[in-house]
Amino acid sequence: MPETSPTLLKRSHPLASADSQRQVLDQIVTPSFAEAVAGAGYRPLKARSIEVLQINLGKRCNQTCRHCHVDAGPDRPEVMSEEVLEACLNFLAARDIPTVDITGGAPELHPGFRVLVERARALGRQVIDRCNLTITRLPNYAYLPEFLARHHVEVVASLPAYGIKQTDLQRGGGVFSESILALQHFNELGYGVEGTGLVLNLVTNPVGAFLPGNQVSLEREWKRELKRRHGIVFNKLYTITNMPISRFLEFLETSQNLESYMERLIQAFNPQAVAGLMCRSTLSVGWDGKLYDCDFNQMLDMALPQHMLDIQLGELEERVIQTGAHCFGCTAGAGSSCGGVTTG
């Protein structure tokens, strides 16, 4: 099975604290992101609707990827309580939010994962499982591919590269080979195969301090190479910019790339990417029930005043988005979100 390494928290690293991360980012002289988006006509940047309820079930994971903005890993104990999970489901039942995006950590490790999927699907919602692939190779979770297929859950699977070297460098030794076996099994069930309705999308992010390449070109290349090398097919490839948060922030500091990376993000600011920012159509729920504009704000502990246990939707639909220097990661180049680029 894949090798794992300690999380920032386990190592008692200063960047395990969201406060410390924000202080590091605040010390870098950058233009104000709020002023940048105001220049693009968004004064202030506001949510336009809630189309996606993104639920983070916790920080437990079977992997400890070098770029992880969650600092997730096997040694993280944080998981969503039954009370908060029930509140999420009640909220869904009462509101017309079309998509439930389940993430973590490895969300499948949560004991309530199956119930969440089953009840969200029973409500007629599109359900996305952000799967690290190797979780399906663990004996207790081998049921997952068939379970997800039975409930027509969209699988968004992370894979840094279609080659072993880059993938294992970022995610740990042995991850690539296990991921390939997992993808082949998903294909056997019909995932990624035209006409089945079972959607398999892949996510890639750079293995280093640079921006992703062109998503359309990379998708073409990935489809060709994964088919040729391993017989694997999939629907779409999402390219995501690494955010200067948590373990990727640690990498930027230790490699002395932090200031140059932030400058790269700022110089690549694209006003056209603002319209599609995921924070404008997403409500992010933390494992403890706190609410956020997005998963990145969640990891920097930039919580909204409301809590899932006393949520008032009307206060949230047109809320002003909280921003910081890290937000330049979502507007660089073609834009970046959990669904890939935000332009084109």
Second form
Amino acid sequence: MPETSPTLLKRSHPLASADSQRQVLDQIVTPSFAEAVAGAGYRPLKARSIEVLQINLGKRCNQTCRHCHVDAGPDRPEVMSEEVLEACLNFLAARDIPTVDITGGAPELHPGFRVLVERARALGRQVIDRCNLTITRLPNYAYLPEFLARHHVEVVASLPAYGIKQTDLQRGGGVFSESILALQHFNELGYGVEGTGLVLNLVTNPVGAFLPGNQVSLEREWKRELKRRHGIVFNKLYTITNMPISRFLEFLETSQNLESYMERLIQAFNPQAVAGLMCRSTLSVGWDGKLYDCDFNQMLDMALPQHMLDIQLGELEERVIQTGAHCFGCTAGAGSSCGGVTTG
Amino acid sequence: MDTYYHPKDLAHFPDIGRDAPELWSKFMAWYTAVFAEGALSEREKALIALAVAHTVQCPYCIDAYSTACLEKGADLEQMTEALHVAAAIRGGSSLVHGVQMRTHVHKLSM
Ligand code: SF4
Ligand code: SF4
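Since the structure above is the form predicted on its own, I would like to see how the form predicted in complex with the partner chain looks, so please show that one next.
Below: every chain and molecule of the assembly, starting with the one above.
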């Protein structure tokens, strides 16, 4: 099982608080993201619709990856209450939102995970499980792959590299071999296999202070190498830029890469990546029912005025999106979102 | 400390084009085309560039192409092997000139 280390919160690290993360980012002199985006024709940046309801079930996780923007881990107690979960499902039933994207922590650790999947599927919605793979190897969660397949849930699984060294470096010792076994099991069930309709997408984050490579050419290489080395097949590879938030922010600070990384993000600003920013089509719900433009704003405590428990229908579309220096992470190069690049 | 090489100078590379814009834009067009994916992948090209950077001993290129290799999906193992290829060619090319040395010595010797 993966080796874990204490979270920022457990270590009483200053960066455990969203306030201090925002302060650190504010201290770095960066151009204003709102201005950069205005230069691309978006003044102000607004949502265009809600196509994805991203539900963050809490911060509990069986891993403590070094780049985690949630500061998730086994020592985090935050989980979504039944009341908020119910409110999410009611909201979904009342709205025409095609996709439910379930995340965490490891969302499957939440006792309401199964009910959420079943009811969202019963409403006819596409359901995505952001799965860290190793969770399916824990004794109480071995049922997961079959359960997800039965409900035709799309699995989006994170794996930083197709080699053991980099994967274990970022996600903890022992993660790679467990992840490979998990992927092989998903394949046995038909996940990632053409014609089954069971979608298995992989997500890779750079293992360090650099940008992700070209998604198309990396996907080609990953498909060849995972097949050759481990007989694994999958549908798509998403490349995601590491956001300067939480534990990755800690790494940037301690490795003295913070300024140069921010410079790199800003220098790689791509106006064409703005149209497809995920905040323009996502509504993100926190474990406590607060609403956000995206999971990153959620971790920086940049909540919307509305709350899941007293939400008014119709008032969230076309809302003005709250932005900050961290947003340069979403517009660098080919753009970055939970669904990979935002261009092309 | 004063030194000929400053890491921040890399960002000023485009300044070289200031007084010769046409030549610069031709260089950039060619340079960009060279590194685009072709018969070789972007990753393979970055590894070649990294190896060559070591043989021309350009610290700017070493920094830039170490980053580029990582961004294009290479890892430290592949990068180190590329470096060994460059070093082996360097070492070998020095050694192979030993043939010239030997020929010369034989010519002069009784
Ligand atoms: S990155 Fe994902 S798997 Fe890793 S600690 Fe964070 S939530 Fe858990
Ligand atoms: S961090 Fe969130 S709000 Fe900012 S650009 Fe990215 S998705 Fe949008």
